[in-house]
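Given next, in structure tokens, is a single chain: the form predicted on its own.
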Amino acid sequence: MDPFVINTLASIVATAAPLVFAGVGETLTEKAGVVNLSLDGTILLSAMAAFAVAYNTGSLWLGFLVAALIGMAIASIVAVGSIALEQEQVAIGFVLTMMTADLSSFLGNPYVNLPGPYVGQQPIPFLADIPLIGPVFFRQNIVIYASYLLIVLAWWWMMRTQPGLKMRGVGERPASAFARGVDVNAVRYTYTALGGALVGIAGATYSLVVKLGWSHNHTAGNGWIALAIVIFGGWDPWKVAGGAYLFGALKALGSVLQRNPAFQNVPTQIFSTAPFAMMILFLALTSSGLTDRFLDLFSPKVRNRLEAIIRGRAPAALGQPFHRD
């Protein structure tokens, strides 16, 4: 196959990896009933910190560790504010997003446009030689491979394990879960922190794998896309990953069109912003009356199944505080 096509497909997989980490992390958090809207700022701050730590220490993995800890700390503020202090989760998330975004620019100023370390390719023997699939999926690096594994593990944990069942119970009916002996708030703290750590890893993946280095507003907007993908994916790890790859494909399409002579006079800003607009348009269409009219063509049983696939359903207790009676 044409090397250009292979390289484009491989870039889609790489571009999607940070959104897979962030989207799956937020899915786990929201499945437990907590909304963390600090993703955009968290990704920015963790991307800056990961690059700065890796640049100063020469250790890529220390950069990833620091990014995960930053993501966990920010998410924990959301958890404490909403669970212990009973404040509005959405408001806390918005404030943290603005604060961490500005903090990333302030602290990251000395590292703007510096060349630094990055995670290189690590092809998997034998698998990398499979026609088409190998060059696209298995000539990446360990961080990209970890994103594949995360999708499978998150689904298995949520759907096939007892702790995953408890997590979903806390997000759906916390009072019933508490009556069965589940510590609702402990579960929410745990998955909010875990989800935040994955969001932090998403930031490190941007600066050390996908969009190398650091600059002001290096990843701006991608946190909001990750939140949209969670809704688009119906809080299901497989569909969330699908949304991440779709966004990666849209970004790659913009890059390809930008290099096409027929589009040379088109402002470059259109190609960088088009994927965001197209994702929003897709979300609007899936929640509009057009989708309702399409679903009405089917029997109630089929309609319910299709609606679950297209739209999904938010956890019933999402964003609602739990009070022990």
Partner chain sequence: MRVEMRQIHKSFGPVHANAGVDLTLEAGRIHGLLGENGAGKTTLMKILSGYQSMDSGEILIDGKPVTFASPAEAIRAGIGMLHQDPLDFPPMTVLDNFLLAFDDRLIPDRKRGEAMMLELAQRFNFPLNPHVAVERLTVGERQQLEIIRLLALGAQVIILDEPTTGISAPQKVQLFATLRRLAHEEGKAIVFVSHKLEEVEALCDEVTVLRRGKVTGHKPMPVPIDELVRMMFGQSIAMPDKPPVPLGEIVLRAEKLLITGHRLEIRDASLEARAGEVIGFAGMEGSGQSLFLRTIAGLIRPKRGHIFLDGEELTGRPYREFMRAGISLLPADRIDEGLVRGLTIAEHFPLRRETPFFIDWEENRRYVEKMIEFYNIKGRPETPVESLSGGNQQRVLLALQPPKLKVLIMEHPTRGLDIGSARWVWEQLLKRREDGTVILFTSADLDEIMTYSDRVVIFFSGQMYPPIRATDLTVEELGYRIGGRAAPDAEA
The other form holds:
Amino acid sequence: MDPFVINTLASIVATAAPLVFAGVGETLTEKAGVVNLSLDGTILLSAMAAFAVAYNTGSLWLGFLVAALIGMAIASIVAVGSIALEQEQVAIGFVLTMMTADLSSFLGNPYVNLPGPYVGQQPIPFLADIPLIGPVFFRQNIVIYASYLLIVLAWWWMMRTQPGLKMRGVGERPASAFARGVDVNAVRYTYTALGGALVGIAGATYSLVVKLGWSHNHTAGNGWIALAIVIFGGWDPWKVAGGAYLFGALKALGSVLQRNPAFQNVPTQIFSTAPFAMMILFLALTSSGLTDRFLDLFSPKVRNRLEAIIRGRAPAALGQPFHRD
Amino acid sequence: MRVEMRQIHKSFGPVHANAGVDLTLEAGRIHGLLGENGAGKTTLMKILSGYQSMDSGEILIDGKPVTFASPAEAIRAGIGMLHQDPLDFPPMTVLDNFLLAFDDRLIPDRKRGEAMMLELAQRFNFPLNPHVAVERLTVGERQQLEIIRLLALGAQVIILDEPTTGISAPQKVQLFATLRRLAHEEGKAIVFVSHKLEEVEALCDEVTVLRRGKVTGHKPMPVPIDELVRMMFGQSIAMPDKPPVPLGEIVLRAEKLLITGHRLEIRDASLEARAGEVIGFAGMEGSGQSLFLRTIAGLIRPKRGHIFLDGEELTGRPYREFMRAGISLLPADRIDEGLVRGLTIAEHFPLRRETPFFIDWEENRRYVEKMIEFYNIKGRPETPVESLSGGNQQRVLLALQPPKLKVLIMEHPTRGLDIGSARWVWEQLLKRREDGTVILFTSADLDEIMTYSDRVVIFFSGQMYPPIRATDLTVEELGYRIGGRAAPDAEA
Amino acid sequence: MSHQLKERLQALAWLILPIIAALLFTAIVLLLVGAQPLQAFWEIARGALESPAKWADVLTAWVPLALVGAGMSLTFAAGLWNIGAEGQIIVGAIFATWVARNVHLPLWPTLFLVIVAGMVGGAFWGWLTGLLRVYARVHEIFGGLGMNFIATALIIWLIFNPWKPARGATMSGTEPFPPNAWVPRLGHTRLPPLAVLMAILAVLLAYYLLKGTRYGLELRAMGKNMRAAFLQGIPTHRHMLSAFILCGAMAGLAGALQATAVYHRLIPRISGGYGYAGMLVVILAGYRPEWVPAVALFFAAIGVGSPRLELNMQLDASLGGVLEGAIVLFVLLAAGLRKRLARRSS
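Same protein, different form: I have the form predicted on its own, so give me the form predicted in complex with its partner chain.
Full complex below, order starting with the chain above.
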């Protein structure tokens, strides 16, 4: 196989990894009924903090740990603000994303464009030698491998375990969950914090694994993409991950086209923004009435199957506070 | 097991929902808790099942005082409740619903859970498929799932809140058989909460009657009906009579409509309604009657067929034009669909009245004050609608309707209303017939349908049957028909 | 002490408390990088207020914030998160630039066309987000963000290709406009009085629409409950689109004014983040247009004052954004805390 193709595929898998962390993390949060809109800023701040910590201590893992804690802290503000203090979830998330983005610029100023530590390649013996699959998936590093594992683990947790069952119940109909003895708000705090930690890890994955180092607005936009692919993926970890890989592919396509002489007049900024715009367009198409018309061409049975694949249903109580009385 | 509730008090703001209620439940008996809507039955039962806290009072199990901070604690003590709208998880499968918070290990044993569920279901002849989503079940089947779930959790006391609302007659027969078996053969204590006298009469071993948060009587059954009525209402209140109004010309004509809903398809639905006519739409929840009425209201576009109002075709026009043509819908969900939560009474009127672009708020206020007085609404112009009681919300909704309507569509016009408000609502509706308004309404209360309809339209799982004159029908027959069967004696 | 006075003082305390908390939070951030918090606050204040020229700058920065804030009070009333204001500012500036480059009339007719073009451009971009929301059912946050990305790509392409200056394309933008497309300034300051006037008019328009008209009442009903509003017979689709168009027009006006009154050219960062900052302004104003001017003035002062940190303390100017965000955050949290305490005591 053409090494260029393999390299491109491998880079797609790598660049999608942070989005997998953030997307799956947000999926867990939203499945419990909370929207954490602060992803874009959280990823920026945790990416900056992870790099700064790793740079100063030399410990990559400390970098990841701090990033996860920051993500958890920001998500917890969303949870406390919306659950205990009953403020609008979207407003708190938006304000936090603005503030933490500026915070990352301010605190990260001394670290701009410094060379620093990063996670190198760690091929998995034997698996790495499988043709095509090996070099694409298994000549990466432990963080990327963890992103694969997370997809499976999140799905299994959601669909097969008792806590996962409770989490889905809480996002779907909190009153029913409460009637069965589930502490609705405790579940919501837990998964908001857990999702936030994964978003923080997404940030660290940018600055320490796939987009090394730090610059102003280093990861800007990716948090919004993560939020979009949660909807795109219909709150299903597999499909959310699929969205992350699709976005990685769009980005790779951009950089391939950019090197093509036919596009040399097109400014680089177009290539870096186009995948974001296309992602949103995709989302628009799948949720639009056009898709309905397309689906109407099929028999009701096929239609329902197809619709289940193309669209997911949001947790019914997403964003709604729960009151006992 | 013996459960005693003593001097239970609970207030919601100014409303004293339970004012010193005593109730004793014995194993092996079906205890009827009877009372009008708003009498405090549900509140009392939510307290017993740990869903709500009480202000004061005590609960004793076998003589020992207990407190429940949550439904989980109540079920551990053996008390479980089946809520009127079953508290389950519609998009999740029957098995997931059964397992949630049941097998409390990290990884629930799905095989064992399924076997256990099926065994219980078989014991009571419940046809439950563990692998379909709960949203595909009827209300009756969702109740069945909740009952076996509570049994699996070891409930000794099972509370059922208005369980016969929205289920068919055969399902009701099966439910009653199940409850008798649970009480008389398996020694459970059953609480049957209802506002329907004849059901309490048919099922219960003893009865406690609540009125305005207080116990007005506790007796072993049988108790003469008129005595129960007196305990429920103070003195018996007759619902308004329906003076005959001569029917006019055909106002509304629906021709061979094809309507597709979420999981339902209605074919060849046709209806003609004359000025001043009242037509009741009966059927179990989700059988298609709402879909049909919302199509007539212009909210759903039929795939085929025609809708005419006074000979003018409205098919395919936007909802607003249906409204302008004189069709109005009052949704069942008064506070989340009918009114706009967060706006005041006064702010609702300019939305419906002829109002200039620049609102004269002073003039509007004077008008609203007049309407509040005329419709006897307990509220002020600046009162937010969500703080009104259900009855007053319905009054505001009726006050908002333009005076001369051609078709007035009511979903569950008296659901959740006290008897006074229900009576008032029907007085208003019957009065509107004199202007030639057609009244179309749905109700889960078959008595209401039989009392007020000129003709009755029955729906069963998407099938619309031709209208029947109410005089040619009995309540029992109607109960069987909405379950898709003829009444037993008709079959014979 | 009278009961009323006590209540007023309490209300005042609940207003001041979150601001103090935000200042403390920002102080901790400053201490983290080893800077003197008091000195930093002092620099920001001085940077905004030390001279009439600075006051003029603050007022100039107030214009886009007030315009976006006024527009968003309409979309927020209808329950819409018009996060796309950023893109609407950009496209407004683009349309205005096209007119400024191609129309050669005397000053006032040119300016009139430039401003109208800006409003049309912003309205068009807002309308597109509205179409996505209404007909493709894309939540306006994502539709708006997508439109922002596209607008950003568009402005860069224009500046680097068709509109690149003769000496070569850079991030510093196009050639300056011909002077007949410059909004006049007040004396030797950078303040364009016409722009201030238009922003005041926009705020008044938003206020009267929401308070005194059927349209405003209908928008508010939609914001409370879209479904119920529709069932009341309100044309929700049309109103959503018109709210996006009105907000877009005001944002587009802001963009046109940034180009013709502030920079006199089109630059890639023409929006200056005012779309997002404007959203913070409206949230802090409790979504009420009558509070927008004051809050916008406060934010404008922070925005003008904070670059001073770079000059005098070698700190990044983004601290201003941190302070703004912290104030909004703590005000929201304090409002929730106050409600909770009030409920507990009753």
